[in-house]
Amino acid sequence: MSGSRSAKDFFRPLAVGAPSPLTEIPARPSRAIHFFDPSNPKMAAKVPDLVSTVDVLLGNLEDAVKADNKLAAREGLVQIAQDTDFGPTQLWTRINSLDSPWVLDDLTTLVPAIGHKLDVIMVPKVQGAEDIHYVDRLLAQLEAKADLERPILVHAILETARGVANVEEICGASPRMQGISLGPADLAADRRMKTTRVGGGHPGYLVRQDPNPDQPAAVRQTYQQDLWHYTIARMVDACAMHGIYPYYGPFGDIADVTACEDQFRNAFLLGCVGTWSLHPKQIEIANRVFSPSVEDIAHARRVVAAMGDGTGAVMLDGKMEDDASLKQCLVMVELAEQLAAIDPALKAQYDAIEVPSE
């Protein structure tokens, strides 16, 4: 990549008493992204009964945040930071966008009062890699002068076309790198996309079954389909190719259960580990379909005990599993170990599965 540092020196600090940069991402367990907004009162007060039923609490200091409030929001994440336990969940925030006037004061803020608590920062409307560039290099300086001895993550959301373009760059452009969030609201505006939904489907983008020749005039079935899957197929390859962690974004229609649940499962077989959540109902749906099932598992640890050293063919149930299977059902049981770890209801269920022998 043109003007891209060489490679001996892409995990060196780039400020003199910085943290090392991390060579790998952390897996940590980040099945819902809990927005909250700092400056609300009502919302700042639900914060400490929220942590250990979310993986991630997220303060909000961008949309959804008027511009007189922008100052309380910062203000308010920085008290509700130094007087919360955390415990296993994590703290992100997102930062105002980079060409907004109110980033510059977001960063120098938060990460000499609280950085010693952030896990992640969420940069919203990346357009490529020098937005990442820039956010690099300042939170390295903001780091240094502050003493923190581990450096806070960035993770981009891809919100413009040009960002969806650059996506391989992005994830690539840091070592800070943790992930990539799909905002489709942004993004099906600078695409002009032609709805006005915040994530989900459209009953417009459909696929139709042929004419019955014999029937020419009777109703055809129509089938809806995923406006988002190509944008979070690729998003996916990039964040797997530089190993990172892809994320679904937000669904607006937090009545409509049933379409978030199925939006929240399409992003999780196509290799998301995780999604927002705007609502506490959210945070349930997002929870379960991150989650592997016991069935899966079931399968998975099958599988695993079946292919012994992993090498040659096995025939469970009239299938054929081998070396490619065994690889599949290791991601769902490094993750399964993963989330017991932090799940106590999650591990009963998955310490109660008995592998039959072959």
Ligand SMILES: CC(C)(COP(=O)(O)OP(=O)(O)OC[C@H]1O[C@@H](n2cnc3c(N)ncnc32)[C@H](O)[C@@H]1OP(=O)(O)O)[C@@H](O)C(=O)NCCC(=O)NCCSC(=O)C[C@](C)(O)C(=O)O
The other form holds:
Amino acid sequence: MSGSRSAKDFFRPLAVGAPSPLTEIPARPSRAIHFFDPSNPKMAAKVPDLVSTVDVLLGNLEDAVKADNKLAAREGLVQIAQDTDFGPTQLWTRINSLDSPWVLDDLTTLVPAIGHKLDVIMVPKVQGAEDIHYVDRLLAQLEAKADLERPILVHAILETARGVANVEEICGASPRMQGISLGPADLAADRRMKTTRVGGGHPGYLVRQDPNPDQPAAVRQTYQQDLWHYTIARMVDACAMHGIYPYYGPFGDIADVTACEDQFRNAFLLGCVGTWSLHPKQIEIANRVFSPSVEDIAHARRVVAAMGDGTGAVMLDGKMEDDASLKQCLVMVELAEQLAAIDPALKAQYDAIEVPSE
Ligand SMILES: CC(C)(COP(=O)(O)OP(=O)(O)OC[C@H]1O[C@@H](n2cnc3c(N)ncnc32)[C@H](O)[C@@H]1OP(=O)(O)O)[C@@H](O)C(=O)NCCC(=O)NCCSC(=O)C[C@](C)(O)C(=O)O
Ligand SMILES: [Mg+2]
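Show the same protein again, this time as the form predicted together with the ligand rather than the form predicted on its own.
The next block holds the full complex; its first chain is the one shown before.
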């Protein structure tokens, strides 16, 4: 909750006639947030075919869209939103940063034109709660003017050192806060990290096996470490504390599908609900990685069945299961149910699982 607003005011609209804020952020599937540049005719032409393959389509207006194309991207997004039936797929946008000359027109154009279709607005380079407060109030004014019936949610990108230092207050700055994504490229630059990649690891960031005193000349094994572990873990805790959702972010080496899958899976295991896809071939990877495996769901359902009223301890395959491991299993089972509701192929796989009676 924001320190500057009292508890009773936190869920009141910030403009007369604006829709009431949500008291809970819906857990809608968002395994892949697929980025496209609405000013790129080839990408825009692919949107209708992508709709049924992805949980979130995001019209990107910020970095990766050339300055000369900013207007075309904004207008292209309006056109695409008006012309496309998105079904259960969400429509998000990434607006330009708050210190840019484009962001005001982004918001004042998009909300009246397509606010009823926009689920979430992603705000880049968020530094602190004050950035969210600015967007929050402006959105309320625009929503009131446009007679919108539900609030547009806000997602922040964590891509400055100050943003990371303030991540807890950012998550709690507004009832609109839906989630946070890692922005590894801007964050690396802002922190003066010595990396040049968009996400992923670095071969120099490693730990090395101790020397063997009996074989001092023997090759010592090295293990590459995850550069993003600290930031992702911090982001996950801040999001969980505020009931909002953490996401990995971009993996820029489009050709390296193996390392992309590994980075996505690390984020999934640490608590993230999804990631970005920058290229159509990353959608399948994200959908697969951010859906619990059939084996995990089979195990989770076994534990749920064996734990009866959910208290006490039992042995399954030589392992202790108790109230806490049951809660871990329920996280998986609930996620599987949410995903099955929108993904018939996944539903068929989960439905085919047989739970043995213990
Ligand atoms: C990487 C690029 C240049 C390779 O684009 P390409 O055309 O060279 O690739 P391709 O393999 O030849 O593409 C095959 C076909 O797929 C199309 N295509 C390709 N990508 C897409 C797409 N996303 N959506 C829809 N269609 C797509 C492409 O147009 C082409 O169509 P065609 O068969 O008709 O010729 C291209 O994929 C791209 O521009 N992707 C989006 C990049 C982007 O949004 N970047 C910003 C997010 S990351 C970021 O901002 C950092 C962050 C968080 O801020 C921070 O860490 O700080
Ligand atoms: Mg960035």
